[in-house]
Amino acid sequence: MKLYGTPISRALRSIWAAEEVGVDYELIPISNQADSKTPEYLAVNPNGRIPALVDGDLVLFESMAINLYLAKTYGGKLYPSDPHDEARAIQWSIWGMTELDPQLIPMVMHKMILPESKRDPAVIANAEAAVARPLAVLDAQLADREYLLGGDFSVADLNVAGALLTANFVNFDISKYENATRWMSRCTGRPSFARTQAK
């Protein structure tokens, strides 16, 4: 198996996944810089974005695709066997995607990528105000479990907190959501985060 990617990047989410499922695999450092605008990369990623994933045969790219099929493949209980929570999880992954990525994701670019010249405090601030909403979301969610299905870590926790890894990166304080703030250590406590970071 090979994982494309780097860890300063979404593939931060795929690497924890295979960390967290066991799977033996090799990182292949590619960043979201020329080096994925190869035309052997883009054989891989059509995209030209990171990660990717090659299992045998198949090639995946987006990591909530990858870390999906991670889990269920080879991450037993990660993944659920309930339709109903299967269904949930999968919920959950689309809306970190959704809800917390186009927020925090101009943060990144507007604190780190972008030159001093272009960065604009006004994104910054709006990108702030709007990932309240789903922080609260979460955090609601929250309140009654420990994790986002229920007593047990899953593939939907995983997601989310890879997702929402991304506010680290530009030291967004999410504290004053404390139930979100627990589940979050609980989530980069595990052994496999720690492997994870060590990449």
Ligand SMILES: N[C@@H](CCC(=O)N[C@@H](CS)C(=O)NCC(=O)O)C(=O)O
Contents of the next structure:
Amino acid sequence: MKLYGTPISRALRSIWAAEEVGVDYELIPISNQADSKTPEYLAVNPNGRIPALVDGDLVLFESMAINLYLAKTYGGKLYPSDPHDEARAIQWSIWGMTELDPQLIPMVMHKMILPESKRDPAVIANAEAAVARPLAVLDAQLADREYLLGGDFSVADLNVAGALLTANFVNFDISKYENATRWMSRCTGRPSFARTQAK
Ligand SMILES: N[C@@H](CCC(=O)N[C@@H](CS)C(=O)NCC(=O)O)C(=O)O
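The form predicted together with the named molecule is what I need now, so please give it after the form predicted alone.
Once more the chain from above appears, this time first in line as the rest of the complex follows.
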């Protein structure tokens, strides 16, 4: 199995999933720069983005799809067996992509990646304001349970925590969301996450 990407990118969440399920994989260090635009890499992911996964005949892009596949195929209890919980895991994964990423990624761009001259504090302020709503939703979901689907860590947690890692990365303080903060510590306290950090 080959996983393409670098830890300082959205590939981190798929590296975490690969570590969590314990598969043998080779991490191919494609960055989000020119090396993700070569003909060789575009044959793997025509979007020219990371991560991507190749497992035998299967070629996959989109971090959450990769993680759902890894969890379902190799993850045992990480992937819910109950159809309703499976649907909830997909729901939360899509939610991470549509509610968190679009706010958190601009924070990274405008705080850390873009040249100073292109950074816009208004983009950061808008993103910080807009992410309050999904963070309140997450916090409420975790008010009476340890993990998103109940008592056990699942791919739903890995995918949403994987998206929320970006907040840590840009030092965006989420501590006022106390349930979400405690849950995030539980998720990132896993040995698989420590192995991810060592990459
Ligand atoms: N929705 C995609 C987003 C992937 C993505 O945009 N990755 C960034 C790195 S974090 C990238 O490869 N950017 C390069 C580019 O846009 O040219 C996923 O979650 O896999």
